[in-house]
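Okay, so here's just one chain, in structure tokens, the form predicted on its own.
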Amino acid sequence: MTTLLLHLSDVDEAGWTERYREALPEVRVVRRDDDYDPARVDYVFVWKPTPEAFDGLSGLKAVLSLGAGVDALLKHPRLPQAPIVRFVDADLTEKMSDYVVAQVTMHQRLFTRFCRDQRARRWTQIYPPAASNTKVGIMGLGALGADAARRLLGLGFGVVGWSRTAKAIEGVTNFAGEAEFDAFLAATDILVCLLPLTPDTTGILNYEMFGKLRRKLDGGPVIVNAARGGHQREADIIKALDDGTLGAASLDVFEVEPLPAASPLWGLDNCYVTPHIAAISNIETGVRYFSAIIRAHEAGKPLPNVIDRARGY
């Protein structure tokens, strides 16, 4: 019989191995504290895996990670060869489009001046831009930069991409590669960062990247991070919000998390602070996902979406 573990830290871990149990009746499927035989066990299923949960399962046809992003499982010291299959979920990336939508468009409102204004009881009438007037540069262009940037044009938004690899999207202007990152970063009026994280794109929110984007908007060029923590240098973020180098940020990730109650970015007016919730999975589309692509993989086909380790997803 096909054996699946789940292996999950800091999530329901019953309440997954009960609809996956539903979902897989011809399926094994076992806890950490159930008694079972790791030799025998076929697919991982797994969210932040302590160090010993790859311990003895010498029979791995996949392991499943519950993030769209694995850079963190790919940091782990006994990570067996088996194939990684990452989250890709419509559930998923419509929420993450919404918290990219809702912050692109509260910023191109110029949210920041007006609520400052607000609290100064500063009647000042600047009229925010158009949203076709107003560029918004999407790094990363996998299924959800591709998401995001389709919503944008849809509302009106000039969208500009750039990726590690050329990409087409219609009504997207492409940059690609280190050689284009500069052009990218001089159109660009708001950046949405939804790179996976690599050790090419660690720290790639810096200050000197900061100074190269367009200084179109009112107020100065504004940042989205929804992405990774390690994409950001956030003591670069705050100096950048303190001299005008960035008018706004919105932070969804941070290089420590839970953000430690000392960051000053709690207490800065410019910046957006969010608990990592921008985007998570869900258990109904989750089991779904990965109920199917164990069945059709018994049945012979090959596995979807599986991470390219070189590139790190």
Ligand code: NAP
Second form
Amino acid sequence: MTTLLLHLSDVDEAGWTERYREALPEVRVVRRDDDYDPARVDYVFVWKPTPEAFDGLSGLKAVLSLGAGVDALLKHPRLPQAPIVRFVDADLTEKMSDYVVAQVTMHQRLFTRFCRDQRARRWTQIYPPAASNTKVGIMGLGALGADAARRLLGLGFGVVGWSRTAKAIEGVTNFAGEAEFDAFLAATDILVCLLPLTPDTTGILNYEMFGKLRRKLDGGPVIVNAARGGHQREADIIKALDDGTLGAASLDVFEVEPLPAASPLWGLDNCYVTPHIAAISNIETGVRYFSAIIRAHEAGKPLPNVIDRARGY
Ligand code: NAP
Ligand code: GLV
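Can you return the structure of this protein in the form predicted in complex with this ligand rather than the form predicted on its own?
What follows is the whole complex; the chain from before opens it.
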């Protein structure tokens, strides 16, 4: 009998297990404290696996990642060689685009400026630019970035994108690779980071790069990071928000999570903090997605959305 092991930290492992058992009656679904033979586990479904999570799993056909991002998983010291399938899901994508649209629209309408004026009881009629006069630069045009681009285009924003390899998304001006990075930044008023965290993208949101963004939006350029905290240098963000290099920042992810209470980011009136909730994997769609993958793979079909370990995403 095919065996699926769940190894989830910080999420409702019991809830996921119950739903998998309903969806896959032909599969033996076990949790780490159940009685099972590790050598007979075919699939392991993981989130934040502990160091011993993969010990003894010698017959694995795949590691299934509850997260869309696999950066932490790839750093696991005893990660087995089995293929890693990541979560790619319409519900997750829609929620991420909702977050991006909300933040971008708020900044385009100069929210920070008017909040400051309100607190100071100051009536200053400055006029936010039209969406069509605001350029949103999206870093990463994968499952999430491409959808956010389409949603923003539909609202009338100008959209430019940056990816590792060239992409063709109708209406999006695409820049690719390091050689075109500065040109991408120079065309961007509101920067949205939806990159995977890899050695190449670690610390990419730093003071030097903030200085290369277009300075057309009242108050200064804005960054929105909904990817990973490892992309950002928080000391640089704090400095840039203070000296006007950046007008504002919306951050859903942090170098250390939960964001420590002592972080100055909590207290800045031009920084919008959310606790890594931009797009959380949904139990219903997640179980449907991975169950279909297990079933198809057991029937001889190839695994979809397998990450490339050498590339890091
Ligand atoms: P994806 O489909 O793998 O897309 C990644 C994109 O980034 C691709 O366009 C890729 O370029 C580009 N890229 C990778 N390395 C690059 C580099 N060095 N230079 C330029 N572009 C580079 O990933 P996704 O599904 O869109 O997810 C992106 C990330 O979002 C995840 O890795 C995860 O960390 C994060 N996330 C956060 C939340 C949250 O709640 N905050 C939720 C889900 C996911 P190519 O197209 O050329 O390969
Ligand atoms: C969440 O951050 C994910 O990677 O799915």
